[in-house]
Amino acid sequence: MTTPTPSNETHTLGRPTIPAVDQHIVKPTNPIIAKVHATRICTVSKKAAGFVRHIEFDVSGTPLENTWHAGQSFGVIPPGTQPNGKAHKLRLYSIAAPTGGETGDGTIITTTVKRVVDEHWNTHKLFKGICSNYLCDLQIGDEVTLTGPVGKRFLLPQNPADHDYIFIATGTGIAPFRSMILDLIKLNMPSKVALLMGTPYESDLLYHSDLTNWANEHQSFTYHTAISRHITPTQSKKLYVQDRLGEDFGILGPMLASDRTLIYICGIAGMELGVFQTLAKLLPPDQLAQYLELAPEIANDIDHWERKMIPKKIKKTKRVFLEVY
């Protein structure tokens, strides 16, 4: 794996130098073959309204060994064909484990998938993810076909430690994030990190045993919940991950004040504009300038926000960064 060496970018004003990373070591036109290490439910519970798994691949003895960094994706080609008879196309999934990989040699590497499953809303037909089911079907020791890495902007800072992080998740968002804190475990923590993660039910919270404990080991680390269609004995109404903003302000607003912050995002599309939305109804205009610029005419009317007007007229600034699908 390359060490990754600054961009063209300054370290003004609480701007991140983001390292240059090595993308699409494997192509689409020569892909690996890897083999499943591992995979496991990582819901809170066995009977969440979804079914998530964390996925592991064996990929030592490939060009793909030891060559992401977190923040990356990879590629998956399912296999079998189309109904017009062509081969079915790639898909990316984010990587959940951190840079060096689940074991620290860079032979696993790992990503958290959702069972996509429903109804054709036009026949009434079930429809079933290609890609998805098809990975959480797989068993120990099958073999998939990987490409990779892709990504160079939704990376931590060149120096993790000249910044502290808000990030933001809705579901499998959380992917990157968990290689992202890893990575700052690994460092010992040296920042504070904010986790707002987001989830219907509290059944349906990933990765949910260990980022309590990572909380409860790391002073530094605080890990916040948004729970959208129930009440929890720690939650006395329904959040979404922009209201934990408001309700969390206390710890929050201290870190969003300061010039080391950086905001990241990953999730469902549209969960960017709630979390705009609120930005700017708590933040000053000293400060909410530091992550969002806004054009005039709707700089004083938040609630008509619409998603289409993101960047035209709500345009983020290098302290945001922002990955949904």
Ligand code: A2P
Given for the second form:
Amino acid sequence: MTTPTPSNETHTLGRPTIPAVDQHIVKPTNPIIAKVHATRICTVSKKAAGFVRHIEFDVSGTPLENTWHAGQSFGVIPPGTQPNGKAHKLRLYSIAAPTGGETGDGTIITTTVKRVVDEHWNTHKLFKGICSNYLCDLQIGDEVTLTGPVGKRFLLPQNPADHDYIFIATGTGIAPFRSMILDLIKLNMPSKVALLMGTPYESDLLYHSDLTNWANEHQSFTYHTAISRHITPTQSKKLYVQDRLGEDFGILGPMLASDRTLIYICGIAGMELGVFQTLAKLLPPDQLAQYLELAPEIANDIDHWERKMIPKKIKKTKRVFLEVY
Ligand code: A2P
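To test you: the structure above is the form predicted alone. What is the structure of the form predicted in complex with adenosine-2'-5'-diphosphate (A2P)?
Next comes the full complex, this chain leading.
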């Protein structure tokens, strides 16, 4: 474990060039109608604690066709109205399909949706998320109103082969990484890629057999799971994704030390603090400075860092990409 020293320098080493991509080609004022092309459970087990679906939409012949890049999102406008009588607002979903879509011709856009089911804190009545349950209920051939694409930062660099990648996901935060990994596979996996994936139970892992197969097929792609609520044959203690950084430091340490490596984080809000704290504990100051710029007064007090210190006191560099919700 090392103690980082503060730094006010600008670090340009390994800084990626992010391509300029089109956004808002289909606006909420003039959305398109797509049809459900496929829908399937994408957890390991149908008995997983959460219900998560991989849903594909056919956008052929619409202005949304072939517009998106891996890492972007698209909008869904659920039918019906809010209690105040106004139309439901648009919700954004991360695209899980690669650039060019599931079939490569730009016609099939995909997302990964978890049903939101909860209890109202004061009335203790059942709360069902409007859009997630609408999407998960859809059948093949059903029509849905879409917009997009949206997003200009959470993207692979202009020349993906110039970099290596540590992708850190929890739950449906896997969606943009499925998309990016498929883009990298299309390029014959020119980079080292490590995917760290966190779920409560093994049965909740998403796209697990695909990811396992891809790791078997591509030597430079490694897949690291972190199960938070039980131990498994390959994991002797409960782990969060950030704990995987230390557990698998043999593979991840050299990647983190390399000027080529970019870190992408997507999933549960709050995980970024844990990831940043773990990086601060694992990396020597010169390496840490490639990913984080720290205010001097907090640099030596990692265990007391709080989320509200991001981004003023804990500032990510251009080599870290964050999308949490
Ligand atoms: P847990 O819920 O056991 O605390 P899902 O979206 O499928 O619910 O998965 C989210 C995963 O992220 C769970 O394994 C959850 O663990 C874990 N998690 C919750 N809080 C954090 C955090 N602050 N940092 C990293 N992982 C977290």
